[in-house]
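Just the one chain here, laid out as structure tokens, in the form predicted on its own.
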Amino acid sequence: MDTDNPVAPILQVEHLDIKFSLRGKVLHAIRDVSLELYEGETLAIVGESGSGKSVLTKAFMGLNDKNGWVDHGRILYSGKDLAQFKTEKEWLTIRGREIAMVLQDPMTSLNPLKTVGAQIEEALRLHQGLRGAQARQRTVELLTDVGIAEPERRRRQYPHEFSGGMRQRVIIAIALACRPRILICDEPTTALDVTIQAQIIRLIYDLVHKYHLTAIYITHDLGVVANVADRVAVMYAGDIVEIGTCREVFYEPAHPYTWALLSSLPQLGVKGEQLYTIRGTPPNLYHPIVGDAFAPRNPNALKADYIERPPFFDISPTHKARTWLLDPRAPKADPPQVLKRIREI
């Protein structure tokens, strides 16, 4: 996608708040998030565990737990506000058919009592209306597309007869069977060994282009981001703190949290020296956040960071960050020196 001349977004999130009721308390998981997703692009959403990446994207499919709800805001897709959906019947018009998801643990996503072919055919029947020989033929085609050899034989096997990498390929085939417009990949390589991870990442990249999909990657692996993303959104404590093209976020990061994430890359480590770690812990989202949520962990924090939530400051037409350091009145703060080595890796 040409991010310099964006067309109307395929999906638009406006001032979204999501809350959960847990043990008599309310957890504010997503805090006033706005986001645009453009057709044909791959957007990566990165951040520490618990930053809200999965909660945000599950809201696009109505997959959050029943103790959660959209408290405020809109999720606009094809003229509909998905935040207003209440029934399973409404969600079935979107889930799988328009927006599909590849989850991180394929073993819990597959039914161990059904053959993989039957599970792919079920998706084809529900979303494409295919049955019998047509469904079997399409199943073989999908298994071939995801790189499974001998697809005719393999479709008759059960999930336990497949390796972890092969099971993930089956999950991808099921997602593609629905012919979605948007494919969400929720840490799709977390449960796999490192050699298989590269294969799955490459496979998804190729299939996104073959099927002309719009993709969202959820990950904490910045190496994955560098290889697949057009744009990157950085999340912290339920909020998007920086967003820009992949090159902008990697080479010209502006938010101190983004600086810290990038400084933690193992590739930037020096032999004999301790790897960089982000001090402190994320805030407790059961309590209201005052100011910049990252301020207590930010060595460059300003007084304003503890008083008022910073607005987004535009750095370029495609790059913005939510930090008071970009205010013209703020003292100059330079990124860590270690980030200069990113261009070398």
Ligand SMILES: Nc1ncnc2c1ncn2[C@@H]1O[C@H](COP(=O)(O)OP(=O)(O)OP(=O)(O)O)[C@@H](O)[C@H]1O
Contents of the next structure:
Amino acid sequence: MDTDNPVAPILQVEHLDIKFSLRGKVLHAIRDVSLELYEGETLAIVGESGSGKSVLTKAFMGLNDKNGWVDHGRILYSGKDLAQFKTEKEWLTIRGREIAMVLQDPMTSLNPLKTVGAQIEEALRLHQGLRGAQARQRTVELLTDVGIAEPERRRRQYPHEFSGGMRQRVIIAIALACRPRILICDEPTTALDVTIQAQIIRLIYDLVHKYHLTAIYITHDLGVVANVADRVAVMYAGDIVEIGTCREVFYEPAHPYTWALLSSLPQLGVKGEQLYTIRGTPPNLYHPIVGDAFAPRNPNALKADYIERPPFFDISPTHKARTWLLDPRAPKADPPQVLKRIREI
Ligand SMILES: Nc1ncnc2c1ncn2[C@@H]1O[C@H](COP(=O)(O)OP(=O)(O)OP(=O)(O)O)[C@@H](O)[C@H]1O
Ligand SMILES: [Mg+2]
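Form predicted on its own already given; the form predicted together with the named molecule follows:
Complete assembly follows, chain above in first position.
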């Protein structure tokens, strides 16, 4: 993506709040998130477990659990506000055909009783009206596109005859069969070993370009993001606390939570020394959050952090962060020394 000249957003989230009701209590999972997704870009969303990465993106497809709801805000896509969708019928116009999702566990997403070819053909019939020889031919093409050798033979096999990495490729082929405009990959590789992860990430990267997709790539592993993403959004406690181009977030991180996340990258570890870990735990989202949610874990926290939620401060036209440290009145605080080494890895 040309970040100097951004095109119109393909998807626009405005002041989104999502809540869940559980045993009489309300959990505020997404807290006033705004986000623009630009056509053709790959946006990575990173953040600790429970920060809201999945809930946010599932909201784009109406896939959150039934005890959750959009409490406030808009999700604008193609002239519609998805946050207003109520029925499955409405969601079926979007799900799969406009926005598709590749999930973490390929075994649960595939039907063990049907051949992989039948499952891809089903998607082709449903979304593109392809049948018979045409559908079979397209299935073979898709299997080839996702890097499966001998597609003619493999399409007749069942999911259990595929390895984890190969099953993930099949899932991606099914997602592509629907010709979506946006592909969301939610930790597509955590269940796989490192070399296979690298191959899948590479594959998604290639397909995004081949099929002119817009992609959201969700991961814990900041290390993989640098290779695939144009921009990175950092989530903490249901909020986006920093967003910028990959270079900006890696080389000039501004939020103390981003500093902490980057400092704990295994690649920065020195042999014999303990790897940095973020102290404390994320806040309980059942309680209202006052000020900066990260303050109790932030060694550089200011008084203001405990009182008022910081606004976004612009660092560049493409880079902004929600931290009082960027307020002109704040004392100067430098990122941890260890982050200087990021340019070397
Ligand atoms: N159905 C639900 N009922 C109650 N709380 C929920 C429900 N679904 C999600 N949550 C809560 O919403 C918050 C955000 O969850 P989410 O799954 O989006 O986190 P995540 O960033 O994707 O984490 P991970 O990296 O572990 O996948 C968490 O506190 C989670 O417990
Ligand atoms: Mg998740």
